[in-house]
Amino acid sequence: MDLSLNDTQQLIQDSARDFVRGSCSREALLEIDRKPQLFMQGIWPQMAELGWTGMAIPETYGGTGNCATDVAVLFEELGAGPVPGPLFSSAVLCARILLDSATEEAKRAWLPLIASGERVFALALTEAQYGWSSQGVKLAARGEREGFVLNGTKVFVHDAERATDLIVVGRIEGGEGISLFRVDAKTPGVTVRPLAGFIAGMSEVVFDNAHVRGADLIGQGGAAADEIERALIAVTPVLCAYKVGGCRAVFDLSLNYARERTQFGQVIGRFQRVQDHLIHMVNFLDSARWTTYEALWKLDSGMDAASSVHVAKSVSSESYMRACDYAHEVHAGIGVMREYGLTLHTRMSRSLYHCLGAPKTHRQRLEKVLGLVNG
């Protein structure tokens, strides 16, 4: 197993690191946090210009067809910001769902627009009975002569506020299984409401007699569960890499602070308790990094990666959140000052903890993959 970066990946890493340092400084990210609309006006066009919106899309559909590790290297650097935005939702998650589920005509219609950054997609899956499995999907799709009428509410939808299009998971009345629909976010009857609280980039999306065309049914009706699961296995390590970048950033921030902050006549890094916190953070960073890159290596090698993906998601979600906890222990009062920037990571670690499935969910799936439980 070779987890070192090749020349292309090192170039991607350098380019992304320079971008984050230049265009996504702490001051810039704090300003975007206050005025989220600035992201699509300033950062998103730059990402599209750099070709990042097409990295996970094959050349046939207007992208550059990079491997999973290439894309993950980019996201690790974005996670160090943490740079918010719909790049993962649109150009990785929804692009993958379309690749796995859509007809050839739909792929040629939508993937080039995602690759160019002209259209931004978001996945509307989770509902009040929160969960990233088909069991929690209740949204109803009533068939009519020329399409479907959607009724229901999705919650904790990532990046819906910035999306031009939604991939909506619902159930066709009278049928079995779950189905996917592409819905223009401006369709009458679709309402997006950003959710408040200590979370980032999530919204409630209400569908009140929202009409969609029959052509906007993605793939075969009632057969989306396996396609979603396959897509999630393929893209989850990329999200894990973003959390690795977050772990790295909060560790570096804490280490530098421990070297500079003096108390009782010496830098606080000399105190045993502070050293304990930093060591915990190193352990969380390393465990998240190596489980993530093992999963990526398996995916790019064409191996069965399901067990490694579940381990990586469980470990990286816990690691990012716990690393932020220990960072606050090191920083104490200054860590909660918004202007300092640590709370951007703290909030992001909570927002992404459940995204694509909570750690407990992935541990349960790991048990099934390993044959430790039935079903």
Contents of the next structure:
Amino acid sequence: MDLSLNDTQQLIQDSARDFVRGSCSREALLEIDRKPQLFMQGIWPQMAELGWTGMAIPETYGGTGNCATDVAVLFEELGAGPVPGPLFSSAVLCARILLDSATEEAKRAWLPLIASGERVFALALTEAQYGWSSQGVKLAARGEREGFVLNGTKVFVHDAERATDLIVVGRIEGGEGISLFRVDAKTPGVTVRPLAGFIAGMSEVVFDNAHVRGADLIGQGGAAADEIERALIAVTPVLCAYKVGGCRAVFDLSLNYARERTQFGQVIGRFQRVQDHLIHMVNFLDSARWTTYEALWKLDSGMDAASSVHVAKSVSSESYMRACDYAHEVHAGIGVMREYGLTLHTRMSRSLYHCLGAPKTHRQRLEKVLGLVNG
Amino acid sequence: MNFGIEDSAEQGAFRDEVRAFLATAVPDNLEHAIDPVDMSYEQYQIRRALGRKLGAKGWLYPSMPVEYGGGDLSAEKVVILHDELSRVGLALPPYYDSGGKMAAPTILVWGTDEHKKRFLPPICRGEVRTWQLLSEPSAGSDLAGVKTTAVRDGDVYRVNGQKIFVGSSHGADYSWTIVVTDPKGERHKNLSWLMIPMNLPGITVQPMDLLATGGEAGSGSGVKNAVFFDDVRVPADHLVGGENNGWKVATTHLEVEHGGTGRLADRRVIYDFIEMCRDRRDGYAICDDAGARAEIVDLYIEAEITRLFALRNHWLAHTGQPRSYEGAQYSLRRKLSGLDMAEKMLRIAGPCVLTKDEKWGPLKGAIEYFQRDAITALHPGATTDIQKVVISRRLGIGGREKEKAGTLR
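Can you return the structure of this protein in the form predicted together with the partner chain rather than the form predicted on its own?
What follows is the entire complex, opening with the chain shown before.
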């Protein structure tokens, strides 16, 4: 038993922390928020340079083959920014799906380009009947001589506006099951429309007679449902770690504020009702942290991690959102001024709440793991 | 990170050794009382005998130094010991002994060599049982406001006063007691700790009638008592940690009591309850209902978080890592989640959770006991509000210097 980070992880943490403080400071992130194009121009090349785009990809395919906990340590720091996507979508989630599902030829074609940061992948799975499983997938792929024609609408697709390539989940007409397609985002008939409002980094993606080659069918047609499920289990704790970082950041922000802000002639942290908010936050932070890192340990040790992953995702999604709520209680007015930076987290905590399955979804899966329902 | 406890052949062999030991050391006539109040004197003696056998191996207090009768075992082996005892429905120690659990680590930090040599080995070997005496009728959360006095008179302290919520059934050999040694002194600078032999004249023990005892599975505390001191003459060299230095000594005691070293006795009752909800009788199971399933999953998640906080604290303390708010955080979580779980069980399973009736009470009355105990457990080792105060001070929320965690060895 050793609950500390190892030397490699310590190094990853240090360099990620430096990076977030420097290139992704509050000012920088607010600037990116106003001019989103700055991210891929300025930040993304640095992340690739640091090797982060290849961490979750094996050496054979141009990455560094780090374990899930290593990757999670990085993502905890990015979550503290919060540094927006598409690193998770591309280099963790889509990389994992390619590793699990693609032919050797396709892996050799695409994974090195993801690892170098030259190509950016996003997963187009969810549709109007929202949910992170293949059940709600209706997008149709009609076979033609050279390949397939895709028609349908994906929505709430994370990081699509920054992607060069999409992994599209669809159904081949006349066939059984779920299939995956790699689609160049510039393919005629593919339209990415970012969604406006409180939401962060999500788009609608419409496929209107978009043609893809036969070689762009990833893996065995019709067999992707289980592969997606497996890949989601494997990458979910990394996203959880991002939320741990988010919890930590809003807790630190609120603690410092409570220690400094004066009202009624004393710092507000002297008031026990304010203290209660901070106590809720540190409880959320630590609940998210330890459930997440235990799930990562199980994954890295090759153990059955399903129950821990479901617990971690439920806890971290709720923790991040509620930690932000309490942060707003502590900060009151200043907390909603965009320039203060808290709202970057507030928005992210909501936008990632459902990503990879909402707490409710993971709780329902836990019901199965605990033997409360059959199947 | 590594959450595993069985990574080496040595640890696996240790588990085998413990299991084999328990197979012969735990007698067939040991019975498990769901409510510790129901434990007979004979059964208590059986547990004491088992405690001495564990003590002889250094396993009764496995984190204490070998030179004082402990085991000085690694963090992993301590977890394995707790695991194996829990498997046979027991905890470490197998009977209530707050002196072993809280006084011993405190004496280790604050006692003189002479104190350590005299008081620790009998505790660690299971030869004596010690209660802790802190609360008084007018001093609960405000521990520093205790009024029991110990006035120096030659080579003794004369002790007068009353303590409540003390210990358990079937008596103790020592009482580890916080007293006022300077009645006119400044608050926090007037306290001391005495290790009082319970056979001295002038001590009266009177049972209290409580809803439950707020103890732990496997080593629940049984009947709580009021203890009266009527001019009890305690040898002066039984004062540990220095006269009027008692508040500092208390920081170590409270660090342990607040959960700073984690508690490894798991709440098997939660897992048994979940199992019960899966049971199908006459074609019906509690978990057939979607609302019940959702709450059962919440119970499970809560149990996981509490387990992980305890494991983290055990690791922090055992490996000498810096600690801050974690002890009180765990204690707060345990208390609040206990109450919440009890309420969920009531909602999920209905009024059967309130009875220990042989026909209608589930799990031989264990759930009924949990319902009472979860409420009672809100106060021992400080209320939830006090835990919040401790967390706040450790985090320095109020802008003051961050309070340090109590010293452990």
